[in-house]
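One chain comes next, on its own, written out as structure tokens in the form predicted on its own.
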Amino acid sequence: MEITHEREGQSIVVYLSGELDHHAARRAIEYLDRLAALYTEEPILLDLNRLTFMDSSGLAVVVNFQRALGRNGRRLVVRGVPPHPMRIFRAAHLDKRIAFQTKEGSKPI
């Protein structure tokens, strides 16, 4: 699992690449928590387009990050979700609680 981030306009985009499973989940949570503390004003987008695998541990990473941002009045937007992980989000009814961005722009999925 590789985690990187970059500024895109006024936002910080976090890219998760590779496999987001139980082995990578703790490291991802720690990285995202540090990032949220570092960038306290900027909107943060989580880009999952580079994931090759995600299991329920990946859901926990996203939900944990959403809650961490929410405690400070911030909102998480997730984009680039591959079809299989999106099915997992929908099966867990998280598509109702998390903002997803389509490739066309800011329309939620």
The other form holds:
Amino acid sequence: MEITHEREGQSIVVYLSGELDHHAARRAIEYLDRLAALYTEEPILLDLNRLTFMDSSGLAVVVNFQRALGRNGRRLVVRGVPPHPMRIFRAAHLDKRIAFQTKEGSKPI
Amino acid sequence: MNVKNQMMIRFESRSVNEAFARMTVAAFVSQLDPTLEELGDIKTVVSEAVTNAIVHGYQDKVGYITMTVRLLEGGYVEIKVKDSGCGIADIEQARQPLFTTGDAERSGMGFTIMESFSDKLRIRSTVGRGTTVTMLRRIAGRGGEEPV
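Next, report the structure of the form predicted in complex with the partner chain; the form predicted on its own has already been given.
Following is the full complex, with the preceding chain placed first.
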């Protein structure tokens, strides 16, 4: 599991790569909490395109990040979700509660 | 259903072993020529069951998890994940979406995901003795026919 972030125009894009399971989740949550505290103005995008595996611990990571941003009135946008992690979001009915960015733009929650 | 092939492994309840468990099962099940989606589902249910044993079964201590995988006739895979941890007092409550006794890394959706990706899911637990989760899933395979 690798986490990196970079500036893309006005936004901060966070990349999660590799396998996001319970073993990796704590470090991911801590990293994303620090990021939410550090970048308080910029729009934040979570890019999951490089994930090779995700289970329900990954849902906890995304929901925690969404909550951390929401505490100061900000919204998380998630993009590039591979097919299997998207099956996890759907099985948990979280696909309706998370803003996914598609090629056409950001889908409303 | 007759057993065509089977394997058993036993490992310590350390989170680093979650990836080991799902990769081992994926390698064993690959003889059924599963689709990527089927393989992803199998890896996910294994990951959820093993994580439950680590986080909820053994909590702060380290114990053994025994995993048995059986390939049955008709292309069915049966995966059994057994711990000797604290057990679950109320299984129905544990199966409820968003219920968790874990911390921030758990979403409370583990059983919901396992149920979604299994054809059958059975949980047996005795407080103080441990929990056994048994999942059954049919693999149609990339050929879409009975592979075994």
